[in-house]
Amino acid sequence: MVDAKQKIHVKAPDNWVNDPNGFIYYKGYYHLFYQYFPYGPRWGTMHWGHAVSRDLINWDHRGVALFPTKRGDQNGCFSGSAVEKDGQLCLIYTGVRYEPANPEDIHISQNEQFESCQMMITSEDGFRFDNWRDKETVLPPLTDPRIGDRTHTRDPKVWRGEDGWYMILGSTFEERQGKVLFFRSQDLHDWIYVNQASKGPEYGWMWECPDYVETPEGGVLFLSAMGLPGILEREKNQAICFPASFDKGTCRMEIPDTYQFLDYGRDLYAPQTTLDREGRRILIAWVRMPEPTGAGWIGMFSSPRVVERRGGHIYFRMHPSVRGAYSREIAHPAKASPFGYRAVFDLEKGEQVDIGGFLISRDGNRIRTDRSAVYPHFEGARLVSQTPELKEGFHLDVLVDENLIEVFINDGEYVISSSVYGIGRQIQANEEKKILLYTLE
């Protein structure tokens, strides 16, 4: 079990975590809920764990917020989002009921037979939730396959528009191509289907964990595409994003053909965004890990990132609070706090920096990483990652944690984030290489 108090990266309090949920700034706190299986370091019947922070740096785990109590969510409180309405915190999430559960393991369905509905629970303060009395089903299982799939429709992201509330849901068409569904409501209780958008089977058979946001330079659509073609490694489900446009009146979305990966380490999945205290659009994502740590937990979350769109490119910048937290300069990684350090340097062509066994190098106009020395080897493991061709230089800002390395390139032009195991407390490079090191106060 990790310490209930954490810095920068939220890690599983014990056992298993995956998707971030209900990420919101509400009544002076950042609330980060997350998919949580409290009974073992594996996927199973989902609860919502809960962590809070005043500053996006110091985090406290607050235990279980949601757990199954109703017919609609009897086999799990799955992913969803949070909004504030009339001073209350409203969590809208997917409830799942198995048909039936596996008789040998009640925490999984049998032959993928289950139904999904969308549910809501409210809280007066964001900390206390009455799972027995305050839940309601706001969108029953879909019955019209022309709209969406009864089983694979999930992960509501809700936001307030000028003329009401909007919901985007992930779904599939005949389990052949992913799509998103749009609903509208005046009160969060009654929802009307309005429209849908898709691209084709070459973009995955199912789109889950959708999120649509507006930035000053245009909209951004985030998707976690299941079964994305062309992936050579074992993990075929990948988080991607598009510069998109959305008509609020008709809920018609225009999605271009070309996408970016959310992160070019490709360990990040199921991203969710919110607005921070200053109004910046920020994002946190689940960091997938192949096996539990020595402490017996598995799963953590990225540092918060600022999302910006410039033209057709989407940037993921280190949050200013994170950069500012690493304020104490150190001469060697051994002097870093238990929560890691930040390394800042530029790479010339052909240069390489070794951070505790994690290799970062420049290959032409790309940045390349290799975690072979600090990651489990198994069939289909992704050990080497690289960016597309870079246009803005080769400046790196690297966050180093014992279980995660995040390489921000050119202030978020691209990011490579990689889960790691057994990272060392040393850094090696050419003698003349200037590397600045900072740790937390």
Second form
Amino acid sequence: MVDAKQKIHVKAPDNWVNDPNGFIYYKGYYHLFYQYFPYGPRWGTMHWGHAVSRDLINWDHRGVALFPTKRGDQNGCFSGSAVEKDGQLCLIYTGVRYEPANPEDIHISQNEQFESCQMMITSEDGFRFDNWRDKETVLPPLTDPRIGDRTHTRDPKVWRGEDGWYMILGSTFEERQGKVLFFRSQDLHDWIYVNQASKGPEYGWMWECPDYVETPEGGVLFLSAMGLPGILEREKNQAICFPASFDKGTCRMEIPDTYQFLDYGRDLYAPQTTLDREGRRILIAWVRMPEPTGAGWIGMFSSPRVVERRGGHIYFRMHPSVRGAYSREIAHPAKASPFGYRAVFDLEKGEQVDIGGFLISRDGNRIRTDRSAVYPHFEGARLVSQTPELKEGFHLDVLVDENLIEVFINDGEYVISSSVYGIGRQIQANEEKKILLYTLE
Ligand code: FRU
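Given the form predicted alone above, what does the protein look like in the form predicted together with beta-D-fructofuranose (FRU)?
Then the entire complex follows, led off by the chain already shown.
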């Protein structure tokens, strides 16, 4: 079990976590809910775990917020999002019901036979959830396959538009092609189907955890695409993003052909965005891990990142509060707080920096990382990652945590995040290399 109090990175309190859910700033707190299996370090019947923070730096685990109580969510409360309405916190999520029950393991479905509906639970303060009284089904399982799939339709992301509420949902066309569905509502209770959008099967067979946001320079669509072709077998499911545009009147979305990976370490998945206290668009993602840590937990979250679209490119910048939290300069990583440190440097051609066994180097105009010395080796494990060709220099700002290294390149032009195991408390580079180190107070 990890400590209930955490800094910068929220880690599983114990057992298993996956997607961030219901991320919102509400009544003075950041709330981060997440997919949680409380009975073992593996995926199973989904609950929503809950962590809160005043400042995006110091986090407190608050236990389980949502758990199955209704027919619609009897086998799990899958991913979803949060909005505030009339002072209440409303969590809109996917409920699943398995059919038939799996006699050998009630926590997973048999041959993917299940149905999904969209549900809502409300809370007066964001801390107390009555799972018996305050839940309702807002969208029953889909019955018209031309609209969406009865089984694989999930992960509602809801936002407030000028004229009502909008929902984007992930779905599939015949399990061959991912798509997103758009619904509209005046009251969050009754939803009307409006439109859908998709690309070809080369963009994956199912789109999970969609998120659409508008930024001053235009829209951004996030998808977690299942079964992207041409990628390592273990990495077929990838979070990607597009500069997209959306017409509110018709809910018609234009999605260009080319996408960026959310993160070039390819460990991040199922990101979710919200607005921070200052109105910045911020994002948190699940860090996929190959095995439980020595402390018996598996799964954690990235640091919050600021999303910006500029000239058709999507940037993921270190959040200013995160940068500011590493306020104490140190001469050596051995002096760092247990919550890690930040290393800042530029990389010249041919240079390499070794952060406790994690190697960062420059290969032509790309940044390359190699975690071979600090990661379990198994077939299909990604040990080496690299960015596309860089345009804006070779400036690196690296957050080092015991279980995660996040390499921000050129203030978020690209990020490479990698889960790691057993990172050493030293840094090595050529002698004259200038590396600034900062840790948390
Ligand atoms: C993505 C996902 C979601 C689903 C949840 C279940 O990782 O598969 O589509 O709601 O995880 O835990």
